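Just one chain follows, in the form predicted alone, and it is written as structure tokens.
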Amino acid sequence: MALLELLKQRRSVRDFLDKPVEREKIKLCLEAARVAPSACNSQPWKFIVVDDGELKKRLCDKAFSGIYAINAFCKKAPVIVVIVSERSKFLARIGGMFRGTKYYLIDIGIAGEHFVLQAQELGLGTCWIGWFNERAVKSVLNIPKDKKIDVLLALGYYDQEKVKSGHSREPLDKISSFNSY
């Protein structure tokens, strides 16, 4: 499949089938994330895959309760992937301070999108989650308190016929220009 076609097919999935995801497919997604570019080749990420049913239930019950309940649909996802932000290399941190840019966020965004696109190619659906109880996630998965978790990914099979077409997108001439603003 051509890349642009794959990109146009990708949707945020919130209704997953009750079907486990094969570890081999998860590993392919992780490999896609592993080869993502990052500032100064920092690779400031660690992916924690939660596919054990009991652990995932405990994680979701705590991560998506109270004010975070809007993302309770994640409980139906067979897999939750936790992207832990690790420390960038010194030069990336210094450059980021001068530029006022948190390069590690860009880096995990690229790696996460590599994961998501590989999942799409394999017939798996994903949803980026940024609203969750970070403290609860750390507690359930024994993640050190000084680590930062900015993103969770829900992953699983879905009914491709039921997924709505994507949100409308602005026309190209509205979001781009050549040679000046």
Ligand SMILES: Cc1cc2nc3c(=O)[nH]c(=O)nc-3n(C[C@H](O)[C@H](O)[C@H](O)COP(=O)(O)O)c2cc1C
Second form
Amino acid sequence: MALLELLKQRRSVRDFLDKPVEREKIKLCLEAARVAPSACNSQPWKFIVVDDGELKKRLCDKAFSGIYAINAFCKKAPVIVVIVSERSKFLARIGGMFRGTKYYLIDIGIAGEHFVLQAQELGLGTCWIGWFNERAVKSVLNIPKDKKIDVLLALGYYDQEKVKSGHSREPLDKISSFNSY
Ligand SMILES: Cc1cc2nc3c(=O)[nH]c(=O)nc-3n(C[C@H](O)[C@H](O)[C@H](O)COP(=O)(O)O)c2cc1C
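Please supply the coordinates for the form predicted together with the ligand, as a counterpart to the form predicted alone shown previously.
Up next: the whole complex, starting with the chain shown before.
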């Protein structure tokens, strides 16, 4: 599929089919994330794939309760991918401090979207999740307390007929210009 068509086809999926996702497909998504660019080639990420039903239930029950219950739809996702934000290389951290830019977040975003787009190509739906109980995720998955988890991804098969088409986005002339602001 042409890239722009794939990009336009992708929507956040919040209703998943009760169908397991093949490990081979998950590995292709991980491979897509692995080759993502990052500041100073820091690769400041670790992807923890949770596809064990029991563990995933425990994770979701804790991560999406209370004030995070708006994301309880994730309980139906067959896979949750936890993206641990690892430490960037020294130069990227110093450069980032100097510039006031969190390069690692840009890196995580690119790698995560590589994962998302590969998933889309394989017929899998995803949803970025930024609102969750980080402490609960760490405790269920034995992630050291000093690590940072900025985002998760929900992943699974979905009913393509049910996904709304067309994005609600600003027009091109509002978000871009040539040669001056
Ligand atoms: C960093 C980030 C965090 C997000 N967090 C959530 C979330 O916690 N829950 C949710 O339902 N969607 C979340 N989304 C999905 C956005 O709401 C969605 O991408 C946006 O509304 C555009 O819709 P589309 O993805 O269907 O094009 C998040 C997206 C990004 C990029």
